[in-house]
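Consider the single chain below, provided in structure tokens and representing the form predicted alone.
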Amino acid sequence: MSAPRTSKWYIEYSSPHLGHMHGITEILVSVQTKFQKMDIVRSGAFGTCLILDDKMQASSVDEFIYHETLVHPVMLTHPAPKSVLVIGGGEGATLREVLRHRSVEKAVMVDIDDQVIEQCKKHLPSWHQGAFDDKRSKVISTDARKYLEETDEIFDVIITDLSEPVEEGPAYLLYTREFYQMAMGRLSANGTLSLQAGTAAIPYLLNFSAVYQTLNSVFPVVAPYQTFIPSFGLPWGFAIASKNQDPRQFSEAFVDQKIQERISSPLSFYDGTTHKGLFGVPKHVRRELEASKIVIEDNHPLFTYH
């Protein structure tokens, strides 16, 4: 006997012409915070899902793909990261992955929305796994731009785990050249930065290519990469920006050795073979990234579809 069809549906629109439907079995949280719309729902296919401003952030079924992709390549690109800044990442899973690295002595997480953090602490314990309470963690609820302007701390790695730059949303000024210049100034000599850069799918490469060119205007080394996130329904773009290290030069054996030496527990997605695949960006995507002339600036922001 087949299961009954879902009666509630969430549609995530990538554009006015493309959307992905998720059957919803339960709504756990649906609130308008001071900064954004937040939903935590149960999906029939992907388990518990975090949705901000109607954009899927992660699901319990495949969040490990997103968070391992965002965190471990950039952490291994730095020779020995001791201090890490996580910008965004309110569900705590990015912080969780950072803390798996034995070398980390301090991890500062700055997220503007304390309501998101509190709801994720309550409803997503399998995601953060106690990362907020780790003695190495410091969680600050403030604007990340303001924090970088005022702090004199230097970090080995900065990871920006932000929602997409939606107009009127909290993140659009954290994708600009001025912001990346500020971030570079807070990085140590071998400092590295990573971020999610939007979909890598045809025909929606505008955000990925603009972020890539914006990083290129600031950092000596920029390495774009991608993977498929099932709950997003699309291939997704990421980038590592570095003062001097290039992760595209790492061999499979090198990555596997560094994982064994530096990460305290087994990974589910990322290893040396996966690393080579992540940075094997298809030709058509590379062509679009290189051809873009857009540099995102404070006075010329870029907004994704909302």
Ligand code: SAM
Second form
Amino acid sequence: MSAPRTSKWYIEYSSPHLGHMHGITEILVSVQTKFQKMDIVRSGAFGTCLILDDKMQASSVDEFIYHETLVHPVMLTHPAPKSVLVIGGGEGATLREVLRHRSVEKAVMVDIDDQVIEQCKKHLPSWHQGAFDDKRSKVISTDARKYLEETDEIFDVIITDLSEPVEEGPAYLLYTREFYQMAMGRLSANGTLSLQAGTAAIPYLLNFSAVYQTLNSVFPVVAPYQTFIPSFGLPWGFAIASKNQDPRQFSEAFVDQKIQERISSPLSFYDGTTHKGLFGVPKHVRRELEASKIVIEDNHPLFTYH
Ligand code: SAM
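Return one more block: the form predicted in complex with S-adenosylmethionine, after the form predicted alone shown previously.
Every chain and every other molecule in the complex is listed next, the one we just looked at coming first.
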């Protein structure tokens, strides 16, 4: 006899017509912070999940896919990153992956919401794995745009691990041309930047293609890439932007050798073969990215449905 179905469901809507349902076995946290709605729940399929403004951020079962994809390609695209800025990244898992790189001397994480950081520290210890307490880490709780406006620090790598640009959410002004110009101004000579850019699923490529074109309006090199994130139920878009470095030129053997030389512990998702797959963006997605005319600006923001 099959097991009875879960009776509690969380539905993440990508549009009025598409949602992904997760059977929930326990609600650990459900609060409205100063900046966003935060839920930490246990899903029957994906373990503990962080959900902000009704959008799945990551799950304990597959967060390694998302975080290795966001962090390692951009870190290897820089010849020898010493200083890294993580923008957002409340769970601490992006910081964890950055700190695996032997060359890193300083990792600054700027997240607007200290309540998210506190609850993640408490409920998701296997995600941060002590990254917040590493002597190379500095955690700052403020709006990352304000931080970038005011700091005179220069970074080798900037990783923007932000929640999606939902209307009235805290992140939408960190997806604009003006914001990327500010980030470019804080990068060193071989500086590289990575970000998550929303779904790469065919009906909903607007955000990915607009972020790609917005980066193109600022950076000399922009390399889009994608992978499937099981807990999102969708292929997900990412991009690396830089002044002069292009990860699409790396062979499988080069990536494997750099991982060996530069990363201190074994990875679960990313290697040379995975790298080729990530940057092998399918033809129909490339066509949409190139065809888009949208550049996101402070006065013309783009919002994700929620
Ligand atoms: N994995 C994620 C996803 O799929 O969207 C993103 C992860 S992380 C939890 C997103 C973080 O961005 C949150 O902790 C949130 O507080 C932070 N954030 C949103 N807006 C921000 C801002 N203006 N400045 C700094 N951090 C911000």
